[in-house]
Each structure stands twice: as structure tokens, then as C-alpha cells.
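Quick heads-up: it's one chain on its own, the form predicted on its own, in C-alpha cells.
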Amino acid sequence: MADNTEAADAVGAVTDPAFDVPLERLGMPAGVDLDGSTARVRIRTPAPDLPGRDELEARILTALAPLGVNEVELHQVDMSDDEIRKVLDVIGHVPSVSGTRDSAFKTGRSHARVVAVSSGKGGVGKSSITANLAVALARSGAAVGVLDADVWGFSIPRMIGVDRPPSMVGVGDTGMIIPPVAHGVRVVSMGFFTDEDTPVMWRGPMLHKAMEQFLVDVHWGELDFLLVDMPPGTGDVSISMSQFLPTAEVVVVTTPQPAAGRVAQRAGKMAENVDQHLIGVIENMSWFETPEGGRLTIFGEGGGTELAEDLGVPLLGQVPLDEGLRVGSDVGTPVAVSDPEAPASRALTDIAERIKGIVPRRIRRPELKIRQV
């Protein structure tokens, strides 16, 4: 018969889903009491709204199941300031020096591949492609985060089904933002910090600072991929992100319409000008499959292929028009989750596998240098 000490050891070895660190290292276990097949587990928490509580409870139950436990009652205990400081230290929070610091994605502390999903203009489905690619990568076993950098047209939280804001873990002016998770994907967006119907009317310096905070003050954990939903075009945010993420790989989304491809070419050329790694083109809305099995090329043909050839990169895939893709974006259940066998889902899964197969270029450039063309 297992005792409380054995159960406490098992709980301490559980990895916290929000911090990617064993509970014991974080100082979170506060005791376990076994009562038959029920375990009453006390956990010290650095935030009242414990991030990932349901997932943590499930992991603890899995860890205690070999001891005959089939039910877990999780009780939260608030941490002291010193205990919170220990959590920040363990997860690698780096205090600001003279008000500035670089993100783990720029310094190399993070081994995540950063993929910026760009477009020349709005309306080509860039955000829905980003959301579904992230889910497809997560379903393949990768640890994935999405940064919604489209500050004026933020839509990722709704599309990916995030139903809660980030949590804040900190003491005084020192702290970290813990992103919420949906469908296995961590998400941060301007949409968490402003009302959905409120326009963001900021100039360049404020946008620059916001993007810096999303990269530096968010605990992204040990990611395999960080997807960045870029704003359309080549404005202030795009320039700032090229400074913050100099090793980012860039994917350009367009439609089959040649006019859209010509506009999208500018986003691809910008990646080349700032010496980022342009890895491919995704053509969205390529065709509509009729019930009889035919294809209607509603938005024309050839735009994605032509753009890829002009930029000298591969066409990573073509995503057909799919009602499930549109509905999923509205209700927060990506089509990659709701209907994995749908044509759009299969296309996006194939694209995700192609991106995984591309060998990343590891060149670090501390400063932005824009070549004149």
C-alpha cells in the first residue's frame, strides 16, 4: 500500500504544463494525503488563476495511478513573494538591464524554429493558415507557440479557440506572462489586452515596445516552433519583428489570383532585404471541390506557382476553399481538429510536414541591415 511520502515523490516529478519544469524544482508541492483511491494534493501556485490547471490535474492523476489512485482533488495554496521569485529564477526570467533585453529567440537560448507567416495584403487567409498550421504541427508532436503580431487585425485567439487570458506571475515590477493553451498551442495576442471591437491606434514606437514585450516577457517554454502571424504588408511591425527575430524563416501566403501574387511578392522581397530565410509560398483558396468531385478555380489559377518561381522558393502547398476552415475560424475549432480528413486539413498537414523537413539556417545577426534594391 502506497504512503503519502511515495505519493509526494510522484507528484514532485510531474512536469508543470505551464512552465515545462518538474513541480519539485518550482517548489510547488505542498503535501499529499491519500485516502483510499483518492489523493488530496496541495499545490503552491504563483498566480490565483493557475495556468493549465486541468492538464496539471490530469498529469498528477497519471503519475499516481500506479499507486492505486483514481481520483485527485487539487487544492491551491498561494505562494509567498520569495517562492514566486524562485519560480521566476527556475524558469529563466532575466531581469531587464537599462530597460532593454533580448528574447531567447534572438540570443539562441531557445532552440525553437521561428516561422513568420506573411502576406502582401489582407484577405488572403494568412491568419487561418497560421492557426491551422500551428495545430497541425502540435498534433504531429511538436511544442508550438503562436505570436499574433497582426496588432491591427488580431484574430488568432478567436480562430484557435483560446477562452481565457494569459496569467501573470511576478513580484512588484518583475514578472512573466504565462500564455494560455488551446489545442496544444500556446498563444499570445494583442487581443488579450484590448477589447475585440476596440481599434489599436498606436504609432511605431508603441508597437515596437509591445512586440518586444510579447517576445521577452512571455514564458514560451521549450518550443519546437514559434509561428508569428505577421500583419500584412511591410510596415513598422514587420521591420521591428525582423530586428527581434533575425533568424526567422518566412512563409508568404497568397491566393491563385495573379494580382494578389504581385502584392505578396513585396513581403517576400522584404524578407530577402533584411536577410531572413524565405522558405516558401502557400497558396490559399486554390479551388473549390464540388460534391461531384470537380474543381472550381474561383480565384483563378497559377498565382502561387508564379510567385514561388519569382522568389526562387518552393510552393509548399495549395489549400482549397473549405467551409470547415471558415466555420472553424469563427467558432474556435480549427478544421485540423474538427475534420482532420477534410481536403484543407490534409493540405495543411502536408505543408506542416514540409516545413518540418526544411533544414533551418542558423545565422545570427545582431542588427537589422536593409539592403537597397
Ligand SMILES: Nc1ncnc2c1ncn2[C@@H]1O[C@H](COP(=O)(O)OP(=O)(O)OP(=O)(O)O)[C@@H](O)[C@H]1O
The other form holds:
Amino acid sequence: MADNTEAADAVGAVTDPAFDVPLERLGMPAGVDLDGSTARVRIRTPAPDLPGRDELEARILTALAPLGVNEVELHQVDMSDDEIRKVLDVIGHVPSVSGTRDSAFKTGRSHARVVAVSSGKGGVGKSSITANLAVALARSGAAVGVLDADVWGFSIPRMIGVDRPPSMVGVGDTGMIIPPVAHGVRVVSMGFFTDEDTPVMWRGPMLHKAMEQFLVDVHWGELDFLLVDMPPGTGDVSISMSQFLPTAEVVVVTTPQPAAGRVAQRAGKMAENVDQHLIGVIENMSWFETPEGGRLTIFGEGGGTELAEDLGVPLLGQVPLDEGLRVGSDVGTPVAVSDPEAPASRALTDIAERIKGIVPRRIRRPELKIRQV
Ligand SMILES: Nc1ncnc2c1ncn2[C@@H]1O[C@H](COP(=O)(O)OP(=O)(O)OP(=O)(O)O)[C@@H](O)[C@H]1O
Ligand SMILES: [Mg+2]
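The form predicted in complex with the ligand is what I need now, so please give it after the form predicted on its own.
Now the complete complex, all chains and molecules, led by this one.
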């Protein structure tokens, strides 16, 4: 017969989904009472609404199943300020008073590849592609985060189906933002901090601060990929991002019209000017597949190939027009999850694999020079 100590050890070894750290190290376990096949598990928590509580319960159940447990009752107990400080310490929170505001992505503490999805003009499908690539990468086993850097036109939370805001874990004026998770992807967006119907009219310096916070004060955990959904064009946010994420790789999204490619070229040149590494072009809305199996090239042909040649990078793939992709973005279930066999999903999964296969260039120039474009 299993005893409570044995059960407590098993619970302590469970990794918390919000922090990616075993519960014991975070000081979270507060006791287990076994009652037949039911386990009453008390967990100290640094915030009442941490993401991943259902997942945590499932993980605890799996850990206790060998002890004959088939039901877990999770009871949350608030942490004291000292206990919260310990959590912040364990997850590597760097208090801003220490003076350094460089994110783990900039200092090299994170091994994540940062991939910015950009375009010269709006409406070409950057956000849809970002959301679908993120879930495709997550389905392939990668740890993925999405930073929605489109502060004015944020759309990622809706597209990827995040239905809750992040949690804040903090004491006094120091703390961290714990991002919500959807389809296995951690998501941060300006959309969580403003009301959707209010336009964001921040000026450059404030945007710069917001982007810095999203990178420094968010607990992204050990990611393999951080995808960044860029706003259209080459404005303030793009310049800030290139300073915060100098090792970012950039993909440029375009449509098949050669004229669209010329605009997208500017985004590509911008990436080169700020020393970010351009890794490829994605052509979106390439054709519409008719029920008879024919292809209608509604937006013309050749734009993606032409742009890739101009920029001297590969065409990573062509994504067809797909009603399921549009509907998926509207209802918050990306098509790559709801219908992985749809032509657009297959194209996006192939692109995700190609991106995984690229060996990132890790050489960072010591000083970043920004030329006007
Ligand atoms: N391959 C596709 N098939 C069908 N609809 C698509 C496809 N790609 C994008 N869309 C739709 O086109 C619209 C614009 O896409 P999206 O919002 O992803 O573009 P964007 O480049 O992020 O735009 P913005 O510049 O406004 O941020 C959305 O309604 C989206 O659902
Ligand atoms: Mg967008």
C-alpha cells in the first residue's frame, strides 16, 4: 500500500507546465493525502490563475497512477511573498533593478531560434502563417512561443484561440508575466493588455518599452522557437525588434503578384540592413484548388519565386487559398490542428520542417548599425 510520503515524492518530481520546472524546486508541493484511489494534493501557487492547471492535474494523475490513484483533487494554497520570491528566483527572473534589460534571446541564455515573420504590406497572411507554423512546430515536438509584435493590429490571440489573459507572478514592483498556452504554444500579445475595440495609438518610445517587456518580463521558458508576428512594413516596431533580437531569422511573406513582391522586398532589405538573417520567402494565397483538382491562380503567379531570387534566399513554400485556413483563424483553431491533411496545412507543415532543417547563423556582429531604408 502506497503511503503519503511516497505520493508526495512523486508529486514533487512533476514538472509544472507554466514554469517548466519540477514542483519541488519551486516549493509548490504542500502535502498529499491518499484516500483509497483518490489523492488530495495541496499545491502552493504564486498566482491563483496560473496557466496549465488542467495539464498539471493530468501530469500529477499520471505520476500517481502507479500508486493506484485514479482521481486527483487539486487544492491551491496562496504562496507567501518569500515563497513567490523563491519561484521568481528559480525561474531565472532578473529583477530590473539589476540594470540589465537584455532578454535571454539576446544574451544567448536561451537556445531558442527566433523567427520573425514579416512582409512589406498588410493582409498577405503573416499572422495566419505565424499561427499555423507555430502549431505545426509544436505538433512536431518543438517548444514554441509566439510573440505578437503587431501592436496596432494584433490578431494572434483570436487566431490561435487564446481565451485567457496571462498571469502575473510578482511581489511589490518586481515580477513576471506567465503567458497563456494554446495548442501547446505560449502566446503574448498586446491584445491581452488593451481592449480589442480600442485602437492602440502609442508612439515609438512606448512601443519600444512594450516590446522590451514582452521579451524581458515574460517567462517564455526553454523554447526551441520564438515566432514573432511582425506588423506590416518596416516601422518603429521592426527597428525595436531588430535591436532586441539581433540574432533573429526573418521570413518574408508575399502573395503571387510580382508587384506585391517589390513591396515585400523592402521588408527583406530592412532585415539585411539591421543585420538580421533572412532565411526565406513564403508565398501565400498561391492558388485555389477547384473541386475537380485544377488550380486557379487568382492572384497571379511567380511572385514568391521572383522575390526569393531577388533576395537570394530559398522559397520555403507556397500556401494555397483555403477556406478552412480562414475559418480556423476566425474561430481560433488553426487549420494545421483542425485539418492537418488540408492542402494548406500540408504546405505549412512542410514549411515548418524546412525551417527546422535550417542551421541558424549564430554569428552576431558586435555593434548593430541601422541604416535608413
Ligand atoms: N491561404 C489563405 N487562404 C484563405 N484565407 C487566407 C489565407 N491566408 C490568409 N487568409 C485570410 O486573409 C486575411 C488576412 O490574413 P492575415 O490577417 O493573416 O494577414 P496579415 O498579413 O497578418 O495582415 P495584417 O497586415 O493586417 O496583420 C485573414 O482573414 C485570413 O484568414
Ligand atoms: Mg497580422
